[in-house]
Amino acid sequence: MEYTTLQLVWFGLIGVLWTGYLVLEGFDFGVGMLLPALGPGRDAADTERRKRVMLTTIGPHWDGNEVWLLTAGGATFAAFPHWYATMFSAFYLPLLLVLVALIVRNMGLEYRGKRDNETWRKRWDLAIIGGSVLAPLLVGVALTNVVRGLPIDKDMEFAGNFFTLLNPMSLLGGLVVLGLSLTHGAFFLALKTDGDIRRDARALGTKVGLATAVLAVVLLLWLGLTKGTTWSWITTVIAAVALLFAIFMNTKGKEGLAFIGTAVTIAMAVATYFFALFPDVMPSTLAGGTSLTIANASSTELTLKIMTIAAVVFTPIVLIYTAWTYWVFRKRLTTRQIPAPVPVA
């Protein structure tokens, strides 16, 4: 098959937002589904403050994570067309129950500590708690659903309907992206605090992460099985080395290098899937459909040369942001730090 080195170069980089989303955005899920698990304390004051702390872990970057997604998006949309519309068409009612989870968290996020009354915090943290579980579950099931494969018609349109998607491979991606989420989200707490969240957050981490360990590896053997190639078989066997590696750390209190081993797992974990994919960027399972690849489903190379050269202009300020972002709140948060609240006017 035919593709020039621009095409080949932006289904890489897609690859690389959603690796960064999916590592990112991770660990904010995770924090998110934690808060009925780890915020619970010795009294409804304890109870607050713990919740407060590993709220405020996630504070300065949660919002900033989710630029790796509209990032994604809108490279697939310029990049790659048709694959973005047959995509979020086949996708329409997931992808909008994501968006309508992520603006629901996102307002639980800014609007628990509007009000010091405790019915009004309990309500928002059933909101980030919901959208926490309910995103990271969805985008796995349309990732895998992408790399498994879906009924398209030969003019490239989905030929499904929304219980197409719900197939056991998919689901079983959705559960395996929610528990690598839950045990990134456990291991950046007990990295990010100290004290009986700390320790809290160590123990829940290595149970989570072995129940993740054992759904990550028979979803990857089954996707290695029916769509594996050399360098997916690769990525397969590192992300479940740094998987284990991630909770063998944790176990000895090193939670920098837990939390380092399960950003690789998922690094490797999609770029799995992206191995598995190549050349394709939506298969198709149906006998007369035709499959969207780099090439067929390609912008024109002029626009392919604009946009790498507004990504080598842009891209470096956006991880030098970044990563200062993550410089400047590097310290460990306690309960002692957290103030009473203070009731917005």
The other form holds:
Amino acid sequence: MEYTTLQLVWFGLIGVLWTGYLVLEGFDFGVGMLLPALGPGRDAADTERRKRVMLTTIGPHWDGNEVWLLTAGGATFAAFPHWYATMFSAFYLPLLLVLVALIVRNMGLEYRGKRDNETWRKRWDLAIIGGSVLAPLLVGVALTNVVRGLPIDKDMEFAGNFFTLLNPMSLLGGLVVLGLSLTHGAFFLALKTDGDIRRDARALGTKVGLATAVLAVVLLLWLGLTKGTTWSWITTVIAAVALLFAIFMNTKGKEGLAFIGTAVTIAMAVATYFFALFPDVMPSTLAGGTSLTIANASSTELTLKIMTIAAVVFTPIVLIYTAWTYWVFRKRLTTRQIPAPVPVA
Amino acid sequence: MDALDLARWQFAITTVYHFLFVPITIGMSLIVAIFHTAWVRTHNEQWLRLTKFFGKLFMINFALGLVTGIVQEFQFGMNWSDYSRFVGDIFGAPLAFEALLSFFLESTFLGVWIFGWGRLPEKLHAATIWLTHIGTVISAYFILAANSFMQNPVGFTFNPETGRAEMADFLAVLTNKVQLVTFPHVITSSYMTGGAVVLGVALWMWMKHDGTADAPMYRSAVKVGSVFTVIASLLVIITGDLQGKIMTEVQPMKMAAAEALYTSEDNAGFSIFTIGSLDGSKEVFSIKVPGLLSFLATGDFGAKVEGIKELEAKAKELPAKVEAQYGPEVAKLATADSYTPNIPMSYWSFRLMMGLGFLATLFGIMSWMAARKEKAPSGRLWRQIAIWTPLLPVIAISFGWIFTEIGRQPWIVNGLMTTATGVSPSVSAGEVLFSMIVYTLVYAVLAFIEVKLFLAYVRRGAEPFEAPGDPTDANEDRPLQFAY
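What I would like now is the form predicted together with its partner chain, since the data block earlier showed the form predicted on its own; can you produce it?
Then the entire complex follows, led off by the chain already shown.
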């Protein structure tokens, strides 16, 4: 492959990794956020069982889902070192918050059920909910800032500050990622549970789905009008149609199709961002600044070749065993299947 | 303190903390896999009970290793952006490989293992914990290859046009001679640590339950743990010795710093203990084994070991050479006020690593002997052994890393780029200070919670035997064997 083709391939693959991350961890963020909305049941015991059903649906999967983020980070480092360096140092404080959000949330998922103690569970509930809200919100803010452009000086260094990042478009981007995760999570729960939770998740999914659709359309139009290309408009339209399709399928009780619909929406939203970004990877808004482009931010041809071989060989294997785990845990969960809590106070 | 000092402190705190959990994860995943396999092979109840007991302790520890590992993937870009630009073409690839080949494997199959009780055929289920373990080992390989590049950069060329180090030979990066001795050293010390944790916990429980029906089960675990600890520690010593010789070859300054050897010596001695001036340049009192340093460094008791003064003088000539070849901009990367690492830190961390490791080995041997008898040992000494055996290797490993990284200073990539030139220019001291406080507080709280939970699960002991459910059972309402 030509060097320029390899660079293009890796630009596309970084997009695929972000898609994988947002589609997969998107639903487990959504489930985390939905704890206070879908948790409450008839009484305290029912509430606890409902929460445990919700968390157990994502139990075997969330850790693997999160690896997509680490892989996106690692692949950006390897394929576009300047992109990795500029982006991660520019988003210093928001990324710190993302990391803390992921840390407390993951600890919550792992530790919540390890003691049979109300205070213990309440605190970890807060960690799970807070982390599940904060992480996608900030990831959305960061990615939107990348597309929108940032003050980057001639040495590829970020020349703004924390408040530069809090612009209206990026905040809207954060809300859209939050909303999409929430909707995607509701459809996932409807697909993976049975009984009351399934019914409640469907009802709530339609509502948050419609609210998200409004926000997403505003964002994508805004982005399209400032940065749009033919391709980004095409993916924008597919994203919008897929989201409406998902909501419609949800109301019809076709939960699998609804879930596929939100997955396609997220994938097409990421594609829209990447088409709007092309051929930059981090445009500079500064006069005399250096925009990071696919060409000037990338690794050498040899590194990209090695990485391409690894991706071609190992990505299918990862996809196969990941798919297998979803097959292993394909059964719907109900509150009746929840075992007694571990007797450790 | 400026942004550089703070960024170094932060890296030290987050990385040492992360690596408290990593060796336990690597080592314990193997032992749990062995217990699980023993259950599947023999259907002896004790192995299933031990699998679940140590599996829970493993999970409590794994959670912290996992969450602190996320920080590792990002902090090169966040705090060390100029370093990331300079070496990204080489250093990024092992990190990406690690994510793709190992993180997916360990995370995915661990998820299946935890939730797989009663849902998978038993052999397949046992295979998932083995795959998890293999994932942790692959992960160690790639991240150590990245670190070995920092100790001994190979497989690259410097491109004056782009001003960065670029990949020339990936295989050379993966088979760096430093890597080939570091990887076995780290893996065997992780096995030693995993063994020591199992040994310490099992010994405690054996003593507590001596004379009860559970005693033979805990005794079996003591045997497994102590065999692991002792055999692995012998391998740690062998690989550590090989590592010292390679280190002398590629980083002579580090070896000189390890002994605070200021002037070159033939038949150089190794001091077990020294009282001297703070920078280590004058000694007041010292217990020395003649020729031992020469032997550790080269394998020959009489050989010459280069001293700090000579090495410092040699290193001082480097910037001028680089400038002549590549110009003043590149020479800045190699310019430092001093090329000598912190001597007391290097000296003491090296000794603490070895001393604490040897002590753990001794405890391992004593426990191995004790487990040959049917009656559990008792008394204060043995309780202390049960408590300290798991902690010693963990602390020793931390000192090992502190030595490895401090001894490389002032370089971030040995001989190529100084740490001072690698830090992120756009991140202020205030921001780093803030993040350092946040990490430290969060990590401290999590450590407190983790240790309390770990001890609560140790005290609870192994659950009574319960046969795993039948995966072919079609009853929809059958309770899960494990749920969050």
